[in-house]
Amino acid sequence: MSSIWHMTTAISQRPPLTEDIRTEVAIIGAGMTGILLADRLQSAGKEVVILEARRIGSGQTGGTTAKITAQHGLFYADLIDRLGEKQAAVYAKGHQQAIEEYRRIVDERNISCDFKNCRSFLYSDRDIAALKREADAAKRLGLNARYTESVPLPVDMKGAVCFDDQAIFHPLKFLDAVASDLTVYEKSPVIRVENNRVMTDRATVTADFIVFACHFPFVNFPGFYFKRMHQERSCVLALKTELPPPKDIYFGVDPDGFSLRPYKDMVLFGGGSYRTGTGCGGHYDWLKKAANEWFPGAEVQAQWSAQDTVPARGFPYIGRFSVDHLNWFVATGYRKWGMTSAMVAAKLLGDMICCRENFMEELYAPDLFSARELPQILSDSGRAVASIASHALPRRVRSLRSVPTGTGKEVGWCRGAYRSDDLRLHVVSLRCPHLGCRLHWNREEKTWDCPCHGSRFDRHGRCIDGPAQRDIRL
């Protein structure tokens, strides 16, 4: 299920890490979110080398819909209310700079990514007191919106809120052009931090700062990320379709809303979101019913699904790992809007490790608490402590035999088969290698997904997805 990005671009290979290396600053991650803050950081004289276990841009940067937006959803409103208007506005300052350092960024290296202007909908078939609040509330933030009742998209809509000055593109296209210039090692995954060395599967990197720019934090403690996140995966469809495709961006708040770009003479088309490890199939079936009621006659020239970390407080934690790391940063948590997300984190972090002061330091600081991430904390924990103790339950042993060809089933305490084309047989522990939880089968995506804290697998065991770490493969 590759991204339409990954079907029309073609990065360069870099080479592995093999020797003991020492540098100023070692970045975990070649998604955007490396490899902006790395273009940064040289460009201000440091050394900067990036260690990506697969390929650049193979993680969740290559399954984005690349909407270049400061367009969060219902969110402004419910900011205000949470943390004030003056901690709001620099939230929504932020984000729309990071607009504009794209553009900025496109514009001055003359780069052929796709990148285009337009708008940006937040629409609605059925509440729009909650969308005029939310355009009041943009507009107190000094960005570019307004209420509208016209919405042009093939389906009516009562309302919605509407922010000019937005933009789209070729997200990879984009990155092997920032990236040209960067010192990369790619297939060198990252098995241990300890102070101030990196320790891959084949070499030590040395660093006075380290930087976790991979998605989900894969150190436990100190930061305690893993009890203030989940994951949850949504799908996408590319669609080629009989009338030219909408030329902004689109965004549903309502429970089944779907999301909207052109891409081409393409629409991607978005929905159906669901907590990882949790998924019971026919997503993608859903989601092609919906496009044909919306597109009749489209034709799926491509699928995949994007997955995204959920923060307890509703906004990234960007910043010092924590108060007994202080050469140590962090960027995750993007919730849904991981472009203009990676360019906040690629300024912010960029700016404290060249020692500059940043006005938005103190808003993302990760070790700020705030009594609003309890519910979800509390609520994550409780679904981690029951899925570990699940493991203690008894199990029906299913025999091999009973393995159906291209599906994955439980066979009994603690393991897992599937049985490839081939008819072979591939046996992993259902425990995931992070903290223990028991795993799921994803019959759609045909993957191994942990319930408490994303971790996938491939149908073989092999690790895809982190916070973990380790394959599952017996």
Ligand SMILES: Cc1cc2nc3c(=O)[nH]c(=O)nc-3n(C[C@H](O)[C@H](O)[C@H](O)COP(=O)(O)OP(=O)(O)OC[C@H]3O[C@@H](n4cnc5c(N)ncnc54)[C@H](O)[C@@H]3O)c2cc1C
Contents of the next structure:
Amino acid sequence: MSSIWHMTTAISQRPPLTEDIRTEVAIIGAGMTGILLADRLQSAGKEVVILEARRIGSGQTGGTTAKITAQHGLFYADLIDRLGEKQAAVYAKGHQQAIEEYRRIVDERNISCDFKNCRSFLYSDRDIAALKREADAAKRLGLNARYTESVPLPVDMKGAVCFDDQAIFHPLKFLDAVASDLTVYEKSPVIRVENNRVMTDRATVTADFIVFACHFPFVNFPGFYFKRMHQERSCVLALKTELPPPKDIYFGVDPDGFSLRPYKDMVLFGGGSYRTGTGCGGHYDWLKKAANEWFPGAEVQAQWSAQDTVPARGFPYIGRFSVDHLNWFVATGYRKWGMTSAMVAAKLLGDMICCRENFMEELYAPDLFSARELPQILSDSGRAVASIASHALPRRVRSLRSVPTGTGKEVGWCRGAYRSDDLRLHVVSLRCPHLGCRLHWNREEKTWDCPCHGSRFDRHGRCIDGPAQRDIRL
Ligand SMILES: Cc1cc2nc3c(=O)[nH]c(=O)nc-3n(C[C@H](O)[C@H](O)[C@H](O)COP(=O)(O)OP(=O)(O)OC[C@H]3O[C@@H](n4cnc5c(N)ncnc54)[C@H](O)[C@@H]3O)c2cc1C
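Given the form predicted alone, corresponding form predicted together with this ligand:
Now the full complex is given, and it begins with the chain already shown.
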């Protein structure tokens, strides 16, 4: 189930790291964050290498819907309540500037990546008061926002908040162009980081600065990011429709709201968010049914899913990884708004590494705890403890013969098995190698997923999403 981006790009391969090297900055992860940051640092004269576990853009950036917008759901009114107008304005300014920065890079380098300017609509068919409050808050923060009852969608909506000057693009064509002058080692998974040394499975990089741009940091202590975030997945359909696709980008704020954007003659239709490890299937069917009501007769050209980190404090952690390691940096917790967040991270971390001041440093500092994080942190910790403890519960040992073809199933104490079409059994440990939570079978994606921190493993037990870094094959 490849995304439309992977189906329409072939990023040229890079060799793995095979010998020890020294550099000024080592970046872990070649997604939007890692590539934008490396580009910025290299332009500032720094020597940078990127270590990528798989391929450039193979992480969540390859599964995004690539709306470049400062409109991040019903967000700004709440942010003002939480942080006050001054800090909320810093957030708004940083993300609007990020859109302009994408525009500048695409124009100056003449990058062919289907970049288009557009408007962004936050729509609802119920909660008009919330939309008006959001439009008002965004306007107060300096964004080009307004409430409108004219919503150009095929289904009637009561109203929307409209932001002008937003954009869309093809994220992998963009990434490929920007990465062309950068030193990236692919198939070079980082397995350990110690002081100023980054160790891959084959070699070591010694660096003055180390950046975790790997989506979910896999070092648990210090930092404790696993306690401050969980992951949520959602599905996307690329639809060929009889009517021309909508020109702008849309995000529904109601519980059954959808995300829409055009790509060429298609509409990308997304929705149905759920916490990773808790999905019980049927998400694509549900989305296809809704798509058929919105665009009768539409044909599905591609379907895929992806996941993003959701921070307990409600906005990203970008800055020094922890007070114990002042030369380590991190950017994570993007809440599915990673295009502008990655650009914000590249600007902020780029300035911090180059010892320049940046107006966003205080806002995003990861060590800034807020009491509002606590309920989420406590509930997530409770979930993790219950999941780990559940390994001790007595379980019925099922015969391996009971596993039907094409399905994964728990077969006993801490063991699961998947039977492939050629009738081979793939037996795995159900103890997540990250922190030991109990993995669940996701029958729709045919993966073993962790409900605590969102690690995922394919049907054969290979790790496909962190924070876990090891396989569960037995
Ligand atoms: C369905 C969906 C739709 C979305 N749509 C939008 C949208 O329209 N607009 C928007 O702004 N945001 C959107 N997002 C969010 C956005 O896609 C992500 O926030 C963003 O792509 C994250 O980029 P990243 O570089 O931080 O992570 P990634 O792209 O995941 O990159 C991290 C890289 O690190 C590598 N890595 C991991 N561990 C290691 C290791 N140990 N060693 C070496 N490499 C490692 C991975 O292989 C990966 O390539 C969406 C998210 C989802 C789930």
